[in-house]
Amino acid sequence: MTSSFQAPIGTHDVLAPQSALWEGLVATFAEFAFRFGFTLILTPMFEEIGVFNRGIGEDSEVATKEMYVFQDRGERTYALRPEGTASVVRAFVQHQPTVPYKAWYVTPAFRYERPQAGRYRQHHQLGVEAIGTDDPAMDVEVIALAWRFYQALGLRRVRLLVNSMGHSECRGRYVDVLRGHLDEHRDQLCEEHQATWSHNPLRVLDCKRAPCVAVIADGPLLPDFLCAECSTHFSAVRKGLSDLGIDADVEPRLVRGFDYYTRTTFEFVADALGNAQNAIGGGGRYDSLTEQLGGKRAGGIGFGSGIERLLLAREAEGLTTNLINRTSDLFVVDTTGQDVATVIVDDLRRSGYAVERSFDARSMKSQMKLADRSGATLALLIGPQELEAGQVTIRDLRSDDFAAAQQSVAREDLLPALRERLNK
């Protein structure tokens, strides 16, 4: 019977074997985050709506059109997390950990938008945040972590785009000039920005629609308006990346989509995806966000990557193998009718082996099919004869030489025999 219930539009279920790809990707990121000195943070999936509105901007497209907002039974207004940074910064302000505070996360995020390849209403992000320092070396470290992570995933067709948005003063001068340029060409903008361009001109820079792209192409460039301090900071970031052998293309129109960004902004583009939705990660510096959320000023920088988009990029480059081994070592086949498998399986698992078994008193033939399908290296056969003799038969499931692939050992000699077989 077909179920009448399905996953909501814009969401998806991830089952094995695809889930093993997710597990490997997250495990790889966790290892890199550890190497770079980041610790795991877990924050609520929903926050008071002001946490997100103050950071990303109440009039932003995310806040006005995409955020899932609801009232609880106490008539408090909350929002499901649309991105990862604001919650981490809220937690920093609330708990005041030692700085620099370096945290990594993996989390679902929620955006009400038209579902498309690698972009869901509930998608999944992983990322890092480093809070409590203005040092451009931290910018380099965060970008390098992302770059090395992508390399570890096997991605080779990835480009890094960087820019600086300056601080409020030098960016303000640029916005004044940009506003004048947009005013002259407002009738040429896309329909949405014809109505909204004057309120926040920077959002037009982030628009991917052809009319806005054409207008912006002839407009002023933000780096030309940077003050000496912001220019020096940006130069230090670029030099640091160069010293690490990380190529970075300056994209003077890269501003990212949220209000909280200052100075360094960056984006990673996967050319293998070959379309407008080819960004696999990005982030930047947010030196005033802690103040916006009620704390003292503490410079910060971070990045986020969508897991779905990263897996699409790997697939586009022909990378479909898992990043960690998730096949069983052993499959126990029990035909004794006395369920001796339960004790044997537990002993083997406590000895460090990944072990599977069958249930429901299946036949030998059925159990051997399951054993082969499991991907296990060895099958351990316990039938009435083995039980009476106190033995276990070890069969190599991956060998075509039946005589060499099978041996019988005493129960007490099983672990030494397995260590020898599996080490080989």
Contents of the next structure:
Amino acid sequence: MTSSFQAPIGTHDVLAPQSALWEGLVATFAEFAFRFGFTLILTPMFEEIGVFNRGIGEDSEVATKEMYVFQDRGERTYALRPEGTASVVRAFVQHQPTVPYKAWYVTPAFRYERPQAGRYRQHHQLGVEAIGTDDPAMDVEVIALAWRFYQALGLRRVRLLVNSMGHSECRGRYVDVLRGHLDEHRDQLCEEHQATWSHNPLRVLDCKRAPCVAVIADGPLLPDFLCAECSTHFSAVRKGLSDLGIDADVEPRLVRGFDYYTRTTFEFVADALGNAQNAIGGGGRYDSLTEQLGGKRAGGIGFGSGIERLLLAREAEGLTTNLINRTSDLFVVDTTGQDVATVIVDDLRRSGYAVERSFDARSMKSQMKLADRSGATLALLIGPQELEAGQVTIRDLRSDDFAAAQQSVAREDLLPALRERLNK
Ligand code: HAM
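I would like to compare: after the form predicted on its own, may I see the structure of the form predicted together with histidyl-adenosine monophosphate?
Zooming out: every chain and molecule, the one shown earlier first.
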């Protein structure tokens, strides 16, 4: 007996009709990215491990514990991409496109995490990166793109949280004071962070466990440590968002899971998803990343948004309609031996219609069942009588009134008749 294989733990297959929802999301995102002046980028699914784990004391959990790492036959060490940003920045440094370089992507991302609802080992992100400017107007543009996209998806219960990490000196000063605070309360931290707080104090801010939350509640806040320049930058970002009517809540404890962030960080939370895995998108600035990857300094900012979570958030808000139409216009039912169907289907498809048909010379009844199940608007019926008379019968598959739903037309009048019935 052959064994039956399953998709690996934490991964999933996406088949129709669910996959049509994915198509709708990607097509809508591509349209918004185009409107905002971003061009598509494709980069390899795996990179030298140093692209993600830059050997500068990278402390993010993604880059240390969660990566899928492997050696190829040439004994090079690679990692499957855990996120999109580092690959895009690596490509920017390698190709030096004119700046600001604005790119969008859709990509799987691989993280060895504990799978649960909304958390996968292979998830998929839609994202953008804008590299080569420090202008706060670019921060506003990137955040606005995400916001307008979520609005177009129909999502209404999304909150935007923003913070600023400052540049490395501001953050250094903050981390020193935070470390002092955590040291004072070290015995009150959760078990995990009692062991790790001194190594990376910022991760404690991310901890959702009650003991850490309590310690952090009266701890120092990042925005209080910003230098004048970083503070001005942060104010400009908030003003720009407010000018666009985009509400942003300053969340002074927001730190994100990657160590490359400088200045602006942000996250989009879908309240319809409850408390767990409710981040549908997040991003921020990374003004030192090009240098860490061997290039000249170039400020950058971007975000990534999880496709699975966006679909869960839409479902939780009761949004069931697809963003693009993926139902066929017509189903051709041919009981004369199928050759007619082959020609008519091709004619109709060349005329721009989405057309399905059946195969394997099925009975009329069986073909009609398939036609109904296909969701197509109309059926075209061709039996021996129609063939003889040079006609086809058009039937409205959505009408219960059998007589009104049927219309016979000469083959040569088919296209005008369809134009009228389908309005296209
Ligand atoms: P991230 O916050 O790690 O940021 O991921 C972005 C989004 O991907 C999250 O908000 C979430 O919607 C989704 N996501 C992340 N991990 C999972 C998972 N295991 N399962 C399902 N969905 C997930 C980044 O990846 C950065 N590269 C974003 C960025 C772009 N920063 C600057 N530019």
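Residue numbers count along the first chain shown, from 1. Just so we're clear, the structure is a prediction, and the values are computed from it rather than from any experiment. Between two forms, the rigid core is defined as the largest C-alpha subset superposing within 1.5 Å.
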V332: with the rigid core matched between the two forms, does its Cα shift 2 Å or more? no
Taking the rigid core as reference, does V237 move its C-alpha 2 Å or further between the two forms? no
Please state whether E192 has a C-alpha shift of 2 Å or more between the two forms, with the rigid core used for the fit. yes
